[in-house]
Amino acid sequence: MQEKKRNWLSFGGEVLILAAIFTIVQYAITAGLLNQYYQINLASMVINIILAVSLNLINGFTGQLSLGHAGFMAVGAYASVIMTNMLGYPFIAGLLMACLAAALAGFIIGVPTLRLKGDYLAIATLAFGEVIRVVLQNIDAVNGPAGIVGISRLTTWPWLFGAMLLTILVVVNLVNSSYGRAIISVREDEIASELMGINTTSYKVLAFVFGAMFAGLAGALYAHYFYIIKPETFNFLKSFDILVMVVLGGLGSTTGAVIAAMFITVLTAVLQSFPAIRMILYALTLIIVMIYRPQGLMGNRELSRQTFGRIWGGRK
């Protein structure tokens, strides 16, 4: 009975905190307390959180080194813009198409490549991301290297906040399910998992599809917030930025991915005032963090529901 009470207290605490964050930010935007600069950085932070959490499902929980996450983001961005700007469908249809297209791309690349391991898989996913970028550069219907401009700004704070919550909830529940335990077993010892009868390739593909789907969702939100998309936006450096967030936060920690995405976004915004040495300071900051915290900011730990239960239930 006491345990059930603590669970309800923790759930209520989570809902209250999330509702407070959403309401405060929405009020600040509506009242004009957040100028355009802060709104842009806030949107970038939320999109980065979605990208980091989704890649962490592949790299952190499944233990597969993927370097093509920006390619899935590009697929989602272009798919959503085609649905909304070119075909005239509502924004929700664009988001759904972005998720479906990116998930399909994840399945297509996942089935043949996830039988590979280590460096071979990294090279294959890197090549996939570059193939997507080059293909988009050579399609005249989407203006090739020039990209698509004049995209309707349909991404708002409610859409960003809802998409972020959806991503985190799906990933957390997937990891804590029986499928998640099988996925984690692949990371811990793939050979032992196969000997126990687990179809490791199927679970790797499952994680890859879900990770790609949410990367596509992030791409759609990005496209409809920043007005313009072009293939060069989704190059290897973008995939590397997302990978840095995952490693910095801690492989196998959703909480760490969220914190690292916030940290990297804020750090990038602060260093914009120093354009000449921005990348040097950025690299030095990451080196210092990794020297003194090589397992990442959170390691493989999470802020769990028990944490909220202890806070709201008054337990020490």
The other form holds:
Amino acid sequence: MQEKKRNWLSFGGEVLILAAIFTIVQYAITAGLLNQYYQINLASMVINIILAVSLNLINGFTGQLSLGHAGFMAVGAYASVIMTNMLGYPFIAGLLMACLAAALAGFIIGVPTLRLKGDYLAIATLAFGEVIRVVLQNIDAVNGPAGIVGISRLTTWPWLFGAMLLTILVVVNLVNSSYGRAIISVREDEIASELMGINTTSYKVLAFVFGAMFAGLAGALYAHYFYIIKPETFNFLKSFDILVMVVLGGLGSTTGAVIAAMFITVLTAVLQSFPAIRMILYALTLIIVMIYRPQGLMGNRELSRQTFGRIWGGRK
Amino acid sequence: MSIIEIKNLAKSFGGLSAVLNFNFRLDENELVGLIGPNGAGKTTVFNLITGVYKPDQGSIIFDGEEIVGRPPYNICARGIARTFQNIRLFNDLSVLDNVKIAAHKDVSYGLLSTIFRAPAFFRGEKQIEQESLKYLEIFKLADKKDELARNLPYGEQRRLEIARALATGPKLLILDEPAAGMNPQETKDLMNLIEWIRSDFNLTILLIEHDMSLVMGVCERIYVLDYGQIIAHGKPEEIRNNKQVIQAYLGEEVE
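The structure above corresponds to the form predicted alone; please give the structure of the form predicted together with its partner chain next.
The next block holds the full complex; its first chain is the one shown before.
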């Protein structure tokens, strides 16, 4: 009973902290305290968090090396823009369509490719991402390589914040359940998992579909923030960027994915002032982190109530 | 009544035939040993039964149904669970989670309950946890439930593997060298434990073992495999005096 009460109290505390973050940022935006530069980086940061957390579900928790995340992002971006800009539906319909289309793409690509393991899966997903890009380049209805311009900016801070919370909540809840344990057992030992009664293929597809769905959501938010989408934006380098965040944060740590996405966004923004040596510094930073923390910033650990409880308890 | 009946099973890798013309049956609640020299094909037989390998020919009737060609998770769901010769635990997960994963096939809540944390989720999780703890207690691992599986001593890892296999709720339990690497006292304890699980869970047990005291001590019948073929079969005392078996293990007598 006591424990239940404490849980509710700390749950209330978390809601308060989140509400505070949301309100402070919202106030800073409306009061004009955050200029355009900071706002753009904030949006990038949130979109990167969604991308990293969702890819981490596939790469980190399920242990399936996917290099096609930008492809799902593209599917979501185009699907949402078709809904809002071309067909005139409201933003929420665009977001839903983005999730749906990307999840469907994840299913279609997941079922045949997830039989492959390791490098082979990586190459197959990489190829898939490129196929999406090339297909989009050749569809005249979406302007081919020129892309779609003049998308209305519908992505606002409440949408970004809500989408980010939803992504983290769904991934965390999924991972911390019997289904999540089944997913993680695939990463740990696929054969043992299968022999313990886990239908490994279907759990791989499940993780893949969820991961793709949130990548689609991120794509929709991206499209409606930056006014313009073109196939070239979603090339394999974008997939690698997301992968870097996941590995940097620690495979199998949602907290790590969030922290690394924030870190990479800030690093990229700061390095923009040094265009000549930008990529060198970026690479150097990654190499240094990987030498000293090869398991990523967080390893596979999470920051949770328990962690804070321990820190708190330790001080007493 | 027979729980599993294998007929004319054969499997070859490349030109090498690992199992040939393998016939075998187990009655309900029996405890049977499968022995044979290294490389005789014992583990291959286990892999064929559990669906890791597909046999080239032959049939395996388990509980009245043909299971050849079914995927391993389905065979497990039908009631065959196993352990591994070289331990395959989920090393980076806790002892408790290892057992919980095996209990997943009885999960009582759906994906939506999971994502929205509906009451059904908490009820189901509690049920899985209690169930899993029950198995850990049987194997005296309950006080180590939060340790990572990789940090357990060898003997306890072996026990955890059996606990995990039992958590899938099998009718037939297949143990691949359960006593490997254990000292005589641990082996003796394990023997008692195996006998106890059989009667308490009403299981049929098939085990591969090199430790002859264990095999001769607990098994009611023994099959001897050599070069992929059954060369002898019978009660422990018959096997002990069987010429062919002695020959397979020790080689031929020099005149």
